[in-house]
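Taking the form predicted on its own, here's one chain by itself in structure tokens.
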Amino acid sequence: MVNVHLQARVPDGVDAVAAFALIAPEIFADADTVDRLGAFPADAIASLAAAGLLTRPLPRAHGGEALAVAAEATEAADCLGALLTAIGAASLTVGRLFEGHCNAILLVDRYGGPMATLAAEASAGRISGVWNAERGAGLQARRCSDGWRLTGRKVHCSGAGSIRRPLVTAQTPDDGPLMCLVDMASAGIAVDLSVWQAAGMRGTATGTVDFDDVFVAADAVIGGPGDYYRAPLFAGGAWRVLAVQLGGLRQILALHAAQLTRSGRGADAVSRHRFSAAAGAFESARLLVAEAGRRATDATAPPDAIVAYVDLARGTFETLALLGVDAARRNAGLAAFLGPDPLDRCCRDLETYLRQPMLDASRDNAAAYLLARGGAFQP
């Protein structure tokens, strides 16, 4: 049930970032409970819905503000990036889920598919997401007379058991992965959340989903086989993940500063030196993510240049973020490892979220691109 009383707290005409600011404190406070229970942040998602933030990413023709769709244009990237960072600062768990929601909308808009279904879900207060990870044979799709049949397993599915209409990728026999919106109420779907025993990001309700001969109608398919991995949208879209993670790093820096002030350690030169390094790392990360968003949404840029820059940003951001986490932990001491101090949760969440797939391969791709072109990106 959506917290409808929040509607009155978000006046008409308020932009997305300002609308989120009205509910950010309660989402930050709720994040500790979500972490402790390892529960899906249902109240936070309801608050996003009541503030109109689940529908704003939709195309205008479907009642939205094209927040995710227009983010393919550079002039709109700053708005979406700022929103993702604000949500990430309040809760990396909620930020991770919201970014997946935006990604699903963007993919359906780009490649064609049942946008009306996603619009109906968002209007009903339900978030979507993208499930792509798998092990072994993964999820297989075979064509049938009136659609497709899915058999196999997906792993690391964020929001499993709570998201009703995820965008799921499945391997076809010959043509690459197929994207489809699956109705999780379908017979033959089993969700296992017991495997998610992570140190951080506990509330993402990440699980394994088994599909046993699940039918997907032709009108629930997005684009064609192979579209999911097309450059630059797939690899270049990682800038949105960085924008969420930047919010987590910003929150850690703020908690770090508050702890030094509260404890009196801010008078110590060694502590100030560590804090200065952390502040510099955040500022470098902020500028890097902004530039990655600008380049990733530049319609005139070559796809390989977009992918290489975002790949470089991914690897560099990890280094900067871990520096910020380490400085905060060292300055706070044991308090940074003990709950219910939010610094402990925020550090655990960011460290876990940073474990994105193929990070070393991204670094390697960026290096190969630069070495072939003299070693530096053009401004």
Ligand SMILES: Cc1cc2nc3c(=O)[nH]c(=O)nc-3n(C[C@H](O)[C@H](O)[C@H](O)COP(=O)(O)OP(=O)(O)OC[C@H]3O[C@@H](n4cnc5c(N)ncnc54)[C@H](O)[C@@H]3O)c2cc1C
Given for the second form:
Amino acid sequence: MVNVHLQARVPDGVDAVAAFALIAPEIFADADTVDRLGAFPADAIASLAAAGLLTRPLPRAHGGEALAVAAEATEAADCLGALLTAIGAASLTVGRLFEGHCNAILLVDRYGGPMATLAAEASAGRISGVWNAERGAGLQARRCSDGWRLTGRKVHCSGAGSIRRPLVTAQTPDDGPLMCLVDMASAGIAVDLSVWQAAGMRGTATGTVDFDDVFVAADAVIGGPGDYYRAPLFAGGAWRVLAVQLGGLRQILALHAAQLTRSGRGADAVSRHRFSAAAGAFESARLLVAEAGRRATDATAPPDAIVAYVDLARGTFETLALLGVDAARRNAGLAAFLGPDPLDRCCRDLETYLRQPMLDASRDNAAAYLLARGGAFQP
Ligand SMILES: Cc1cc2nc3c(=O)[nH]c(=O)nc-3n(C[C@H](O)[C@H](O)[C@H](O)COP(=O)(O)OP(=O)(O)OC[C@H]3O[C@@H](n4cnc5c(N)ncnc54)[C@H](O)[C@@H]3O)c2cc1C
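Please could you give me the other form, the form predicted in complex with the named molecule, since above is the form predicted on its own?
Entire complex below, previous chain first.
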């Protein structure tokens, strides 16, 4: 349930992670309902808003704490990473949506654009998000006298139907993709959520959005064509997704431990062996994601080194996370498949969320980078 009085109870000076800790139990409890209904987690987003967490990622000039935008500096990245992990542990669905919100703010801050619009949305309790994925012809942008017109389709749009001002990419005829803050109230937009019959992350409302000659004013455009894919922000920014996923892996490990304790199987050497493999996988992932966050936000690091490190981290994280899920499922046995079980939900959510774009290509890029440099990253 939304606690509308929460903001008043979050004392001044309480950091974002501590503020989230106040609402983490209710978001974790709500995640089962969200999964069962396959519904957008409106209550959880309202709780984030009530705890002041939708505005904290904004630049200070827009009333925030620069949580997303100052994640250039290592200390800020540690703070954002810890928050993303905490949210992911409570609900991967909510974590995925919050990460998209942070990404939209970061892109507008970095390349220039209508931050006041995002600030107004956050103040009104609404998240933003970034819709880039497409299949086939995708979304095309063509210039008109006072802006752009968009025609085509975006796929895998999280928060579709709930987000009012998403950051959408669209292909331009001659340059790279354009970024713009679409107003979902515009004429010519149709959202289809029926396509999202997913095994996990069911509440992300990851739908298809069709645009039929939708007008976007020039002042809703972010940066210039091609900025979206610029290195290292695009590929390097995947560290934030890993930070959310790490929270899911942490929750699975905790539920796995509780299950072994409850069933008494923690006394069995084979179960303990599997648990130690899962615990080792989590610990390796924790160190890896922290290092990826630090390197990705080191303004002095060469872009190709950042991208290669985060690429290697993505591929390696997937391996570690699948190990953690497999060990939990084997140790819990059939119990975790019978009826609603938070362990099953968390495993389904993480397995689904791990399907990220071009993971093998990321491994390949990291290998090519390292093979040209003797095989290891500089410490
Ligand atoms: C819960 C969730 C929410 C999401 N929300 C959003 C969102 O809000 N906005 C958004 O833009 N996107 C979103 N996405 C989509 C995401 O950006 C990717 O499009 C999607 O996750 C791609 O997953 P995939 O497994 O199909 O990847 P792919 O990259 O298609 O990989 C699938 C397989 O094909 C292989 N492969 C890929 N390309 C090639 C190739 N050229 N040659 C040979 N093999 C290839 C890969 O190695 C892999 O084995 C979301 C995804 C999830 C899971």
